[in-house]
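Here's a solo chain for you in C-alpha cells, the form predicted on its own.
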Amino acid sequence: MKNASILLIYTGGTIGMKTDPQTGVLVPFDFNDIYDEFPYLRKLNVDIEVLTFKPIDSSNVTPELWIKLARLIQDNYHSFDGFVILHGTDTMSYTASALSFMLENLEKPVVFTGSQIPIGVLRTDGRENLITAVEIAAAKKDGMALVPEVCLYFQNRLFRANRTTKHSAEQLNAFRSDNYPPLAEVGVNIHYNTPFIKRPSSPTQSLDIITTLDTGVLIIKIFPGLTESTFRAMLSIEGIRGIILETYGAGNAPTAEWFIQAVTEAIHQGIIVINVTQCPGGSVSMEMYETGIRLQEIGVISGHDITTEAAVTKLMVLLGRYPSREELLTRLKSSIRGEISD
C-alpha cells in the first residue's frame, strides 16, 4: 500500500526552535531532520517532505504570508495527500481563518498546528502536536481524506480553524472553539466526530484560491467610557471599508444617539459594519434586546457567533473578491466555510 504524502510547511514562532548543545541558547530547528528527531514518524507510513520559510514571529504576520501559503498549496495540490503548516500561535487562528476562505473546493487536510515550548526542550508540547498533526493530515477512510478542511491542532483537540481563538498564553491546551465541536479528540487513539467535519459539496471541482484581499478593515471594540470624538475618529480612517464592532453579550451597545447616528452615517458612505459579540462563547442575537434592535434597523449585519479572527479575515476575502455590494451583504450573512452556526 502506497504511503500517504505529506507536505509540512514551517512558517516560523516556537515550535521552530531547539537548544544549541554547545551555547545553550535557542537556535532554528532544522525540520528536514525530522525522521532523525522522531523516528516514531516512520511508523505513520507516511512520506513527508519538508518546506521552510524564512523564519517570521507569527506577530509579524501579514496577508502577504497567507496569499504565498494559498499559492504554496494550490501548486503542491495534487502531489500531496495533505498539508500541515507549522505557525506561530500567536496569529494562528487569524492565518488558519484566512486560509480557510482562501481555498476554494478543498478536499485535502490542511492542519495547522505549533507550540508553547520549544521543539528541543525536554518538555515540549511541539512534538505531540506535530507528530498528531502529520497523522491526521494522513488520515483517510475508502480513499477519501477523513478531514478534508482546514483545521487546527493543538493539545489532543482538532478544531475547525476558522472557529478558533487563542485564549491563553501559558497553558499547553492554548486554542479554544466555544462555540463548535471538535473535529477530533485525540487520547490512546483519535476519535473523529464524523458528523461535524464540512465535506466539499462538489467534489470532482479542482482547488481555486482567493488571493485578492483588501486589508481596510478595522476592529471597535466598544467599552465604557468611549466617547463620541474617539469613535468618529476610528469610523473615519481613510480606506476603511468595513468595521468588526465588538459589542456585549448578545451584541449590545450603547443607545446614546451619537453613537447611532456615527453608526448610520458610516454605514451609508458604504462602510460595512458587522457585530460581533467581545464573549468569548455564544451569539450576537440583535433582536432580543433594544440595543440590537437599533442596530439591526441601521443596516448592522449580525455576526452570530463567529469569531473576531474569522471575521476580520472573511471580510477582507470578501471585500477583495466581490464589487457589488449586495453579493457581498449575503455571503457575510451566510456561513461559507462553517464559521457560523446555520
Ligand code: ASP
Contents of the next structure:
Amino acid sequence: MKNASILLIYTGGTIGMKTDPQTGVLVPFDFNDIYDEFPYLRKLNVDIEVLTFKPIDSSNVTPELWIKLARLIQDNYHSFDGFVILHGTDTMSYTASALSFMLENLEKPVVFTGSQIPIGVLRTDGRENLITAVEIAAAKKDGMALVPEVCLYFQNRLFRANRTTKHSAEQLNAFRSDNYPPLAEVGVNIHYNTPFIKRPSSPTQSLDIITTLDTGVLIIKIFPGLTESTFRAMLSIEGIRGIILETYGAGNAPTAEWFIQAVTEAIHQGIIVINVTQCPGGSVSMEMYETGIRLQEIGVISGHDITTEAAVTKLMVLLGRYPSREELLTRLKSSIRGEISD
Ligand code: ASP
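With the form predicted on its own already on screen, would you show the form predicted together with the named molecule?
First the chain shown before, then all remaining chains and molecules of the complex.
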C-alpha cells in the first residue's frame, strides 16, 4: 500500500514531447507509460494514475478546458489525495488562476507544472518538475495535505497559482510571483513556507465547482499614443461586461478629458472596470497621484496587487456566478483565494 494516490492529468505543452530514437524528431510522449520511462517514480511511494487529454499547445486553451479540469477534479476528488496537471507553460498561469477561482472549499493540492525543454530531451527540466510536483501533491502532515491550494511548481519553487506570471520564454525559471512569497522552496530538502500557505477556512465542507464562466471581458493595456477612437471602439464592443485596465505604475492613467469621459460612460453603462498595474511587482494605489485619483472618483475598482491573469479569470468566474452586482463587487474587491494582499 502506497502512502498517497495522485491523479496526473496531461493536457499538452512542451513537457509532453520526446525525441523519436529512429527519426530524431520530437514526438508526443505517452504518459501512460510513465513508469517505464521514469522507473524512479516508483521510489516516491505514491500511486500515480494517469489521464491523458488529446495534447494541445496551451496557446489553444479556452475556458472549456478549465471546466473539463474542474469537473474531473470534482469527479475524482474522493479517490485521490492530490492532483498534478501537466500544462503548456504559455498559458499555465491563466489556467491555474482560473482553477483557483473555480474550485471552492478545496482541501487537497492541485499542482500545475510543465517544462521549457521536452521531457524526452536529455537536458529536460521536466523530469525534476514532474517528480517534485508529484511529491508536493502527495505531501501530508498528520493526515492533512501540506499545500491544500491550487499552485504552480517550476524550477525549485512552488507558488500560489493565482500569483504567477510567465516571465521568460528562455530561462528555466520561467515563472515568477512578485507579490507573494513562494509556498515552498526546493533544494536538498523541500522547505514549506507554512505561514504563507492558505488553509481551508472551515474544513470538511464539500468541494464545489463553478463552471458558469462569462467571457464578456477585455484586457486593455494603455500606452502613450492610445487614441480616443481606438479606446472608445474597444469600450463599445458588444457583450463586454468587465474590463481589466492595465495602467502605469501605481495605477495611473491619462487625465485627458476624453479618456476620463470614455471610462465614465462605460461605467455608467454597467461595465466593471478594474485597475491593474502593468508593472510585474507592486500594487495599485489610486490615491497616490492625481492620475489615479481621477479613476477612483469615477468608480474604477482597484485591483491592488493582483496579476492580470488572476484578474481576468476571477472576473470571468464572478460574472458567471453572481447575478447580483453587489455580491460580485464585494468579492471582486476582496481576496477570495489569496490573490490580493491584505
Ligand atoms: N507553446 C508551449 C505551450 O504552452 C510552450 C510550453 O509548453 O512550454 O503549450
